[in-house]
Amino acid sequence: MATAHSQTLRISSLSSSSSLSLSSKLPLSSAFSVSFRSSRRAARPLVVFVSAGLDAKPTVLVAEKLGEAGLKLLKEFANVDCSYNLSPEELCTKISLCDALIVRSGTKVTREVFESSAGRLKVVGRAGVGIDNVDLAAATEHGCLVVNAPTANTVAAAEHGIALLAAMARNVAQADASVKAGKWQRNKYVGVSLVGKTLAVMGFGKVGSEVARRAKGLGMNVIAHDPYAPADRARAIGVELVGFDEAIATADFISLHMPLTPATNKMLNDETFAKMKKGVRIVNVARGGVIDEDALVRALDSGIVAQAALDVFTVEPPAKDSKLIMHEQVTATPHLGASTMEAQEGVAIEIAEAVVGALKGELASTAVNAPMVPSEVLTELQPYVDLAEKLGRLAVQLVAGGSGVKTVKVTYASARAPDDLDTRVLRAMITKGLIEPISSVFVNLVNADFTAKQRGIRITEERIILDGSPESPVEFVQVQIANVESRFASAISDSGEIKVEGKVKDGIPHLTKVGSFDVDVSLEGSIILCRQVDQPGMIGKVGSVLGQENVNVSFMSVGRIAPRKQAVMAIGVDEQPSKDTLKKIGEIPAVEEFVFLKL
């Protein structure tokens, strides 16, 4: 007989039994490292910790310009080396000496570094939001904590985004360079107005949300997309949440706040472009990954981009002869978004604080690594971890655009007592996978609950008491996100919302169910879940699709209803196919919708 006793996390207010509290700092214990290794991937450093018992005072080393607030605060407690325009090898040599670190986007943070640190780096501060300069692996391995400022940039950000859409709009630099070389073209120089033009928002979080505020004062229509930015949130500031396709479809103007991530690497390209409406203008001051420069030249230069401001680039500073920073319609600025004297001085406090705390055993919620459980219990949960994190990933992408993740419950099955099994690192590694593939968050047990805050995200827990012997921690965990709409009609359970459940068998995480369907694949590669009528040949017309393509299934289960009526197929893929593969198994007409899930 199965009892359930229900547990909601409350972010602000969380137990202390079960969870880990982030509105305070904690106490960093003794250090310790584990890591897992999975006989089919390779290892994933799990845990790492700090322990800063210092006798002295501790060593500073700032490497690229701070501001005078934060320095004091540094100086209050350590001794602070200011070391500028450092070599790679001039940063290694000095780094031995030092506690700490701190260093804005300019300072490569290597493996080299936390090597020759020779375990004497305790903390890694990053004035800033990014951390695509630190190796976050390295920092893990070498038991090295790595903050990062992510809340002073945000108005000045936002500020520069707005001054790079009038600018481009009335083109000011081009007629003040125009002036100043002596000629007075105003015909040239005849500007578009900002009144009653639609602004796309492509990533609604602090930033873009700062920016929509600012556009909706000048008059604009502004919509945004982001799947993670709650409906609620957006209306109350008069901006409409819409899929990716659309807003790009529609907008005369776009504006780009998303991070750099797999998913959003050169989001914007040839086949994305083609998608806009002739004479689209684009304004980055995200990340210049997110654009393909090559395609965005060539858009440019076909009119289907009319303009292009751009204060971020691929390779930063960009080569003095790049086509796109020569290019007439192009106005760039040198990455000034956090640029502002209010914001430097902002971004120097908040690190110093968040070092300082480190190196005074303190752990504060901008730390991006180093979870913290028992090495004893992470042995355990190892392929609960693996499992949790996946299906947080599958839940995620079911999710219509647009509809914004707001309440997540999951659900665990265990005959062991609820103080017996610590879900913590359960749950922060479903938050992972809910937040972190389009994110540039870095999810961990340390800062899950915070981000999940941030996100305006509210999670709840249940545990299922199961009667038997408690052999292994978990029977199942499940996971479902009310309140939205669905890529995929069948992963809609009876109660209306998108569920997922899976389990552990022989040391591998498997999918059980989506939905009200039983499935049984394992959660390696990808998945394609297919919806169809429940007739012989199905699964060997799938089959031959992807054979035909070359796509290595790995492994096949049915779900149905009863026999005759409808099923759901999940299939696992070692390789992701075409779109036109899978065009071609939604064309089977048998099938009534399918999706593609990208583990």
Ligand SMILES: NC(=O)C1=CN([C@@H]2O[C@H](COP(=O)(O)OP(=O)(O)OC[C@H]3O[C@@H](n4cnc5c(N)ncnc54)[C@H](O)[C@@H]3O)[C@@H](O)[C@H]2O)C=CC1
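We call the rigid core whatever largest set of C-alpha positions still superposes within 1.5 Å between the two forms. Keep in mind it's a predicted model, so treat the numbers as computed, not measured. Positions refer to the first chain, counted from 1. Compared with the form predicted in complex with the named molecule:
For G507, the Cα coordinates differ by 2 angstroms or more between the two forms after the core has been superposed.
Taking the rigid core as fixed, one finds a CA shift for M429 of 2 Å or more between the two forms. T411: CA moves 2 Å or more between the two forms after rigid-core fitting.
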Given for the second form:
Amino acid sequence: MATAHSQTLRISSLSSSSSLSLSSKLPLSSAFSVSFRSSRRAARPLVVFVSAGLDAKPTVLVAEKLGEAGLKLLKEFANVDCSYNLSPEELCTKISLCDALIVRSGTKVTREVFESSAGRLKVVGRAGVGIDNVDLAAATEHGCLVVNAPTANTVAAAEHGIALLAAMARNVAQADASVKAGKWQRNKYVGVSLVGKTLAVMGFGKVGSEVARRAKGLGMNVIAHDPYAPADRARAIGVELVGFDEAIATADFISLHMPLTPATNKMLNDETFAKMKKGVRIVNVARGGVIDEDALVRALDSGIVAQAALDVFTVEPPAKDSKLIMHEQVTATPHLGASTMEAQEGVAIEIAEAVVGALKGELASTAVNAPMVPSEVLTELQPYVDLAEKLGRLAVQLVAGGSGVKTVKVTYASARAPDDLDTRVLRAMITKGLIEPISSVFVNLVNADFTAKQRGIRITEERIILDGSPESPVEFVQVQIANVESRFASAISDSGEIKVEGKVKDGIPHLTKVGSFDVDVSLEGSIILCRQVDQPGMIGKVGSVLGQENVNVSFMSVGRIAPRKQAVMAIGVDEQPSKDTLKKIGEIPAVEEFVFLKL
Ligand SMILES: NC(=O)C1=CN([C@@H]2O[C@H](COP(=O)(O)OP(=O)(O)OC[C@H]3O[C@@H](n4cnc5c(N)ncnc54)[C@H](O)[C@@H]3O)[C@@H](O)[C@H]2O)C=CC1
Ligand SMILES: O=C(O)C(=O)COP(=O)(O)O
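Right, the form predicted on its own is done; let's see the coordinates for the form predicted in complex with the named molecule.
Now the full complex is given, and it begins with the chain already shown.
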């Protein structure tokens, strides 16, 4: 085993004013490198969502009606299959041929859909806000990104809420039906006024706050309940945030605007109806599931609830003989909240852009099941993303047998303040590099943590804080795998782990350390690592063996512990050498061990 030697401090290649706080623990050896030709760098998507090898146009299945402008955008980039009203079985059959799926609220994207896709489905686009019809856990487990269109239908939903509020208060729907039936019932349809009444907005997000703003304009006194909404945002539009019980006990009208989650499921039920002011009126343009519909029928029958105006139902469409729908005091619309011409065009564009971006490997800012990393941060991290994946790939290929990886430590050396460096993307890409070479799983930012956990791989992260100016986000990244044997003994560091370290130079990832040896080779193509007794002519010998088989050498670098002692040579090659060629390298007398690693 090579012993650490700090005679040549390559630390000088860190920014000149840097000091490495753990330098005493990170032994250094000398290295020199020979560049045979300038390196090429292919453009790569930042975070790959689409299965590797997808050269043809991707296929997008649009399972519900989408605005023309969105379809046009999709067609510029992908084959678009518009198939509406698919049965669950038909969807499962089709999905294995699709890279992306776009739905609205009418399609259930279940675990079976992800399983049936057999790994091809990489993006689900929800052309709207609520993602309760998508099995997010299953999507994440399958590495499928879910994106939504959270802003384009806000006003439409708010306007529909206000339309239902006013229509309910003045019996518009019931009176209309009565007139059309030939009746003239002016006394029967006397309504109630909105002005001066208290409206409780439940869920003070995008839609809720727009409803509140409009209701204020109608002269209503507006209160709101939302455990997560900032009080100053409410105050800014003259709305008081109150507790749940106070909201429902005070309100003359209640308008629901929270998402359907396990916490909001059947939030309005027998118990909560009992706490309401007698004669309260309820509007629901959120989700049917937030109300226990049987309890609402009881509350309507007993007069606790005077009227309800509902756009959404637990089961859509509801049963034709549903007591709730047939109730005289209920106004119902068929989930029309987002259905304006304007909102549908907007939503279609918003979702098409997000899906196309994701298929291109960009991270959508509307990603629902992936970490939100601002695009400027992603752009800056791009070369480090590449470095991270390749270090993971190298490290795992150095493990004897490739398996048994359980404990991985990643160290980032950076002069940035800890909260100024978002390492989630880097960690995900190291995980991708560690897992993909030894399995058939496709790993991406969406499923990286899940996949690592499922395989019992514990990845810990550590920071080395450097002094100096934090121009580049990361000075170097180190990946260590503990408690494993290596196919290349020299990759084991003094502390007993497989260790590889790399940095980004001029935008290109480089391998800078293997075990205790310093090397310097750009991470492109593939790499041969050789341990040898340092002596003149070694580069020539190995180079000529490779040359005989026309294997192009892009870089060579030798790291040694001392002149004429053991050295590790890293050779970057464009093509994979044949077994015979590798054997010949192994037969060079001074070569003690070698390994071929694919990037
Ligand atoms: N009927 C329709 O066509 C439409 C329905 N929607 C529904 O409206 C919902 C809200 O949409 P946005 O306002 O755009 O979403 P949003 O995410 O901006 O707002 C939701 C708000 O609900 C709050 N919330 C979460 N849990 C809560 C709880 N237990 N109690 C009270 N508030 C809670 C959140 O803090 C958030 O402020 C969507 O989730 C969707 O289900 C949205 C658009 C159209
Ligand atoms: O955006 C939402 O959450 C909606 O409920 C709208 O649903 P839709 O797209 O009209 O089926």
